[in-house]
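The chain that follows stands alone, in the form predicted alone, written as structure tokens.
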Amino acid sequence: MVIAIDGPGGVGKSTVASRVAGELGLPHLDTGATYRAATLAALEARAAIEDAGAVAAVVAAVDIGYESGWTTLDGRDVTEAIRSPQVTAAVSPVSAIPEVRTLVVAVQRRWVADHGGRAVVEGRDIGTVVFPHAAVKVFLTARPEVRARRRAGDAETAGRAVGDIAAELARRDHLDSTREASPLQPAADAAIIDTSELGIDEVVAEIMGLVEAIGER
């Protein structure tokens, strides 16, 4: 059983997808971080980030691993590097190159199919594209303030002033949902929430009566 949560950034997806498989006692599969070992492996290498096929030539000759939060670029822990300033700006050309989405696709699948089969996984295209068979897709949502004030509260962040958080989300938002690979949109069959108002607890809860109405639990 896959449980597959979208959407963009400050919508507390993290926080939720990991309270999920908490309470469900499944794996949790952060695939936004992939993606970013996959930046830093381009950044690391010096290679231009509008050069697709030399991007894609890093990221195949790379292994990315993931597990309990914690990232890893050929075994080395990267979990805190992918944070940074450098790799945040050049996260969304990187994951816009198609080549590197199949292979990041191939190691998201793989991570999955090494965990049983079962996991919660977040991410921009899992319900769309990385598991489109998913029992059960969410996609969170939130109003643009909203989501800005959130990640004014996360350590990478840090300091910042809201309003250039909220260009920069407002930015990769752009970039994330009309880039011709994958575009961040929800799945026809996902069930959409609205963050704005709710609590974590709150749409935990959704998102579990979505799984008992399943029968999965």
Second form
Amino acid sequence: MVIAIDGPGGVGKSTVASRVAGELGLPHLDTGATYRAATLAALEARAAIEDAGAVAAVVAAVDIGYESGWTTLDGRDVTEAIRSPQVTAAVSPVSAIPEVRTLVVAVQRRWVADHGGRAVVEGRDIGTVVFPHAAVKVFLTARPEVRARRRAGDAETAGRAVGDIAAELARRDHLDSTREASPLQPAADAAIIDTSELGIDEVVAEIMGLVEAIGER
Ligand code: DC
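Taking the form predicted alone as the starting point, write out the structure of the form predicted in complex with 2'-deoxycytidine-5'-monophosphate (DC).
In what comes next, the whole complex appears, and the chain from above leads the way.
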């Protein structure tokens, strides 16, 4: 059983997904971390980000790992490195490259299979592309200013002005939702939850209600 939790940045996906996974005793995969690891590999190899073939060749040659919030690249811990401003700036263009998506989606599907096919998976295209038959699909949204305020508390944006973060989120939203390969959009059968006025507990409770409704708890 896959529980897909999609939505834009700063919407609370990671916190909510790891809480839901904890309540259900399921592993949790942050697919954003896998795209960030692919981006770090491309930057470290000094591939030109606009050269899709060069970036894809680098990504094809590395081993991206993820376990309990820790991300690895060829076995090396890159959990902190993937949150650097350089990676954050390059991850949207890298994740828009169709060959990169094919490679990274294969990593994600293998990860879920290796974990017995039962997991909470968060991202942008999980319910639409990666696991279109997910048992539960959730698409989280929140007003832009709420998302910028939430992101301001994250490690990768520590100490930066909320206005700058809002501008960067808007830029990434635009890139992520207008790209040709798997644009950010809710699946037709996803439950859309606006988290602007909700606390974490309320969002988690709403998702647990959806899981109960399909008889999985
Ligand atoms: O959630 P995040 O900020 O760590 O995600 C980083 C980037 O990865 C984001 O700009 C879009 C991309 N991404 C994607 O294209 N598809 C996913 N399933 C997850 C993330």
